[in-house]
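Taking the form predicted alone, here's one chain by itself in structure tokens.
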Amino acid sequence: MTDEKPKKAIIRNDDEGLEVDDPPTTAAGIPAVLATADHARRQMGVFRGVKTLLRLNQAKGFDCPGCAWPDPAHRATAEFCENGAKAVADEATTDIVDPAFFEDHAISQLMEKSGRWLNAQGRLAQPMVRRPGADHYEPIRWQEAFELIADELNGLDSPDEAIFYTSGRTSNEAAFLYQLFVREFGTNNLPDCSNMCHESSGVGLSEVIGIGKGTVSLEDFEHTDAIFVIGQNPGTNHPRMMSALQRAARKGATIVSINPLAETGLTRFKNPQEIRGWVGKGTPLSDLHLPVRINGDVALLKGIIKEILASEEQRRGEVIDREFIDQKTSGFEEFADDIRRTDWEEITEASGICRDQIRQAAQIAMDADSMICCWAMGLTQHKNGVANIQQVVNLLLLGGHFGRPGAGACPVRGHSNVQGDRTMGIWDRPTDAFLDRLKSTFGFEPPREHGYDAVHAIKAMRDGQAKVFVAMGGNFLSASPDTNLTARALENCRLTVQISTKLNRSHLITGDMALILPCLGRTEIDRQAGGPQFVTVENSMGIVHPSRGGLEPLSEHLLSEPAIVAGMARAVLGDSSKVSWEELIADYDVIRELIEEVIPGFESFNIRVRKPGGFPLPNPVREGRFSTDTGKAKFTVHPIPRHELDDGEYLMMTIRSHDQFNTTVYTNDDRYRGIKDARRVVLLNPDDVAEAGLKQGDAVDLVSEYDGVERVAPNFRVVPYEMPRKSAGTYFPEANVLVPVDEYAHRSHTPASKSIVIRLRRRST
């Protein structure tokens, strides 16, 4: 059985002319500077580009939307990375998409364009509506748009027939108002981008250490002895992290990279902020690289732990932190028994790493008085994503690496405020304590039944159980798994609403009616009745700080995200609302005062956030306290995942190219992997390529099968690449079509985009 074909082509790419070269051995340096300058010049012009970039990540400037890496206490003049600068230039472009554009371009014509082309047209400049059956968007006044939303939402049989999605670029103030509006409307259907990336981190950490966030600060990187970077590619996804790794390496920290690919960003780094970053060979980063098989991390971590426990047996009391384990943890004996029973053959086979290399990694961990483990989606996007995170915690607990300088867990977020959005209440499973505080502050009874997360929202729309979809930022269609099914789900809605800055594919595949509501960007001045406003964000390490745009808005028709939320709320809730929406929008300090009442840790919010560097949120684990049901951290037991691959089958992971931010593609190049002018590529071990009778550049279709349904991603080209046997790497969103909506992590429901079994089907020439 083949998956039903969509009515339209969902993912399109520009014409490609694949070129493959050896990957560079050093990240950043002069090539990064030149790429940054060229992109900024083309998008913003020289003067506007310089003015904008000099305000990026500065105390009185605006926060980079490109990632959530924290700002150092002492900031450089150019406190940004290549990809952050590209994200900002992309937003601050002077090109606009206005009503004339939509008059000239039918939706059916735009469907023939690539996502890269759509994004490159410029900033959305005016609210637009697609009427039922229309092939063009047309202008609509803001108030009419809000009234249209109100008519549809108030016409539902239940508030639970509406879904309200949130992207991680949304500020704390907008996110708080959004969840307030949605819950006063009557539903907890608040899926967000965290569902698709780091939900496994939040679930896994909460269960075993009592908090779903990281436990380290940026300063800890100055004091650590060892850093394990697992399932993460900082050079492309979090480039500012490399300067922290560089400082740690220069101070003597040992860095271990665990990843199926040997990524350039963890090999050697030339810091553009330094003179020696322009010449010479740069700073070596990874001391040991372990090319683990895809989803072989539990096996590898068990092997490292097994070596540590074996050394403890020989030198009792000298290897692991028994005092910490006895006083502050539970479950150690059951955990240790499981490790002892685990067979070495199973460990090496499942991980793809030989015992000598595992012993090297274990020795690094045993020699470290303080150790940090960092990770990203390489760990979270598997069916056993939660187990992956908890196995990392097991390793840290053995050495007592919590509550001391230079030690702890460090999930590295991608979106700039995805962590802050969750803190503000963007969650489909809110706690009773949070809902009780909402009730006490605002005087309404919030809904208690849990709502839809991202994958269940898709299924609800598909099945007709949800009929209105509102997205606060992002590109839900391209970011989601099972792309064709997601497209059909969106088309099954009565109304889809996209609050956006740039044109993307989610504006083209819509419900019967569709609205585009253009908002201010992070770079722009936000003027309200009470004067210019600023917003706040929370970085990966729990620091809350302000963000102030400095550019004049590109269009007079743009509204801020808080103002758009307030406009929807006024229209939908009318006089029944308990909230004075106009007062909140006039002065964002009033929003922050309400956040202070509802969310612990935000005491004196308006005072503390105005201090240089902002302020940290409470994190009891940093003080050695674990807010679990037992008051102790928990060792956990997890089996090694097994993937029985038949001949001709590979385990596929989706990855991001270097010239890409989330689903936004700037060019078809991937400089750090030596790939030029192509995105529909599949990376395979050279021996696998030869065994399949293929060669570089051969065209193949990628095929996955789940529950009897065959999914096909057509016309990919083969690229031999240094990686484990039987593994495959492909870019998202192009390969998301292969990820079944029902293939997701246990308990966190994060799509298993990093472990999909595929076959290759040769295309006829």
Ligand SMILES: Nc1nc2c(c(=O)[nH]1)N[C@H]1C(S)=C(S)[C@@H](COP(=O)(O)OP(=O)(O)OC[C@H]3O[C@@H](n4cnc5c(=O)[nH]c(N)nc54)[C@H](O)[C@@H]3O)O[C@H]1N2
Contents of the next structure:
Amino acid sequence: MTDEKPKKAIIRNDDEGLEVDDPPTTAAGIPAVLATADHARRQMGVFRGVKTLLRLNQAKGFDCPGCAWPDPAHRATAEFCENGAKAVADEATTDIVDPAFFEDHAISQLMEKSGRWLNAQGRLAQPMVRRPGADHYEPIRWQEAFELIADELNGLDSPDEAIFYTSGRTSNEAAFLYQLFVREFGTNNLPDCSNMCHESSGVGLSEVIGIGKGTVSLEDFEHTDAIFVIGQNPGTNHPRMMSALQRAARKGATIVSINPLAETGLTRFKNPQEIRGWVGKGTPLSDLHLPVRINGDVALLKGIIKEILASEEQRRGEVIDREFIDQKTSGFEEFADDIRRTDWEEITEASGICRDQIRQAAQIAMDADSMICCWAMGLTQHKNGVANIQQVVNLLLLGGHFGRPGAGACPVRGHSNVQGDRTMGIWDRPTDAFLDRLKSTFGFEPPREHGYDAVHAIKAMRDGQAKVFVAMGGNFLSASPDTNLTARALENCRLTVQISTKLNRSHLITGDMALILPCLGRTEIDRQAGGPQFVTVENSMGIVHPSRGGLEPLSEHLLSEPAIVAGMARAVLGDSSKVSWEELIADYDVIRELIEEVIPGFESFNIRVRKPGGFPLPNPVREGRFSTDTGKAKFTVHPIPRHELDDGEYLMMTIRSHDQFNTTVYTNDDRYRGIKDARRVVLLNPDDVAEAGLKQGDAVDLVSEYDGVERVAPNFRVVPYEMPRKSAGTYFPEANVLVPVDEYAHRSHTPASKSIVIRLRRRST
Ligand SMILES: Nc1nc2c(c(=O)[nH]1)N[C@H]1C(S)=C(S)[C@@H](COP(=O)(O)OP(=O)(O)OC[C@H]3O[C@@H](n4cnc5c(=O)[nH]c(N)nc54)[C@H](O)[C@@H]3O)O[C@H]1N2
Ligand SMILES: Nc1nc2c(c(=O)[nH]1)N[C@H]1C(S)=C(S)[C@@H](COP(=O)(O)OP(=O)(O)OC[C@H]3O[C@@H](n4cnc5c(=O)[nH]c(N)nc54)[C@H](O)[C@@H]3O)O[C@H]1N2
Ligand SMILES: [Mo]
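Can you now output the form predicted together with the named molecule? The one shown was the form predicted alone.
Zooming out: every chain and molecule, the one shown earlier first.
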């Protein structure tokens, strides 16, 4: 059976050629500075560009809309990276998408354009509506748009027929109001991008250490002996983390990278914030690179742990932290037994790493008095994503690496406020304690039944159980798994609403009726009745701080995200609402007072957030306490996942290029991997390429088959690349069409976007 063919190609590309060079040996340095300057100038012009970039990540400026890496206490004048600057330039562009644009371009014509082209048209400038059957968006007044949403939402049989998605750029204030509105309306259907991202980290960590967040601060990087970077590409996705790694390396820390690819930033790095970093050879960063097989991490970590336990047997009491294990953890014996029983052949076979290299990594861990493990999507986006995280925790627990300086777990978050959004209650599975506090603060009865996460939201829309879809930011169509199915799900809705800054495919694949509600971005001044407002965000290390835009809004029709939520809430809930929405919007300090009442850790929010650098949220693990059900951290046992690959089958990971931010593609190049002007490419081990009788540039279709359903991503070109055998690498979102909606992680429900079995089908040209 073949998956129903989409009526129109869902994802379009506009790459013109394919050139492949050797990947550069250093990251950042002069090319990064030039790339920054070039992007900023093209998008913003010289004056606006310099003015904007100088406010980026400064105490009185705005938070970078790029990643969630924290800011150092002593900030450089230029406290940003190449990719942060690109994200800013992309938002602060002076081009606009106005009603005339939509008059000129039918939706069916826009469907033919690439995602890159859509994004490059500029900022959405005015609310627009697509009426049923229409092929054009037309302008609509804000009030009319809110009333239209109210009609649809209030016409539903149950509030649970509506879904409210959030992408992680949304500020704390907007997120808090959004979940408040949604819960007063009556549902917990609050999926977010985190479901597709670090959900496995949140679930995994909560179960074994009692908090779903990381346990290190930026300062810990200055006091650590070893840093393991697992399944993460910081040179591209968290470039400012490179400075922290570089400082740690200079102070003698050993850095181990565990990744199927030898990602450029980790091999050598030139810090563009230092003059001497612009020239010269750069600092070698990773001392040991382990090219693990895709999804071979549990096996590899078990191998490292097995070596450590073997040494402990020879030198009892000297290798692992017995005192910590006895006092603060449970499950050690069972865990150690399982490791002893796991045989080396299985470990080396499943991880693809030889015993000698495993021994080296184990030695680094054993030599380290304090150690940090960092990770990102390479661990979370697998069926055993939760197990991956808990296996990392096992390694850290052995050495007692919690609750002391220079040590801990560091899930490196993606979107700049994805962590804050969850803290604010954007969650399909809220705790009763949180709902009780909402109830006592506002006096309405919040819904108790858990809602849909991202994959279950798709299924509910597909099955007609959900009929209205509202997105606070993001690009749900392109970010979700199973693109064709997600398209059908969205098209099944009566109304889809996108609160957005830039045009993307989610504006083209819609319900019967669709709204585009354009909002202010991070870079812009947010003026309300009470004067200019700032918002707050929480970074990857739990620090809450303000973000204040400085640019004049690009269009007079833009509203802030909080104002849009308030507009919807007033129209939908009417006079019966327990919340005085207008008052909240006039002065965001009032929103913050309510956050303080509902969410623990925000005491004196308005005062503390105005102090330089903001304030940290409480983190019991940092203080040596594990708030699990037993009060102890837990060792856990996890089987090594098996992927039986037939001849011609490969395990595929979908990854980011150097020139994209999630579904926003800036150019078709991937400079750090030496790939130019091509995104529909499949990276394969050179021996696999030869064995398949293929060569660089050959055109193939990628095929995945699950439960008898064949999914096809047509017309990819082959790129031989240094990586483990039987692995394949493609870019997100081009390959999302191959990820079945039902392939997701146990317990966290994160789509398994990094372990999809594919075959290649040669195209006859
Ligand atoms: N410039 C830029 N910055 C970004 C983003 C962006 O798109 N562009 N996105 C933001 C977001 S939302 C996020 S979540 C983060 C994402 O940051 P990353 O997690 O670094 O992003 P990915 O490209 O998905 O890469 C994952 C890395 O994991 C490796 N990998 C894949 N499978 C495995 C595996 O099985 N085991 C191991 N050990 N490694 C594996 C890949 O080779 C790759 O290096 O970045 C954030 N920052
Ligand atoms: N196959 C595969 N799929 C993946 C991943 C993968 O690695 N592989 N990664 C997953 C991950 S980690 C994530 S986080 C998700 C990302 O999923 P999303 O967060 O849904 O996607 P983005 O591409 O970040 O969303 C970009 C859009 O957000 C809007 N936007 C930008 N800034 C703002 C703002 O300030 N306010 C508002 N309201 N809108 C704004 C713009 O219109 C822009 O087009 O994708 C996931 N999907
Ligand atoms: Mo993410």
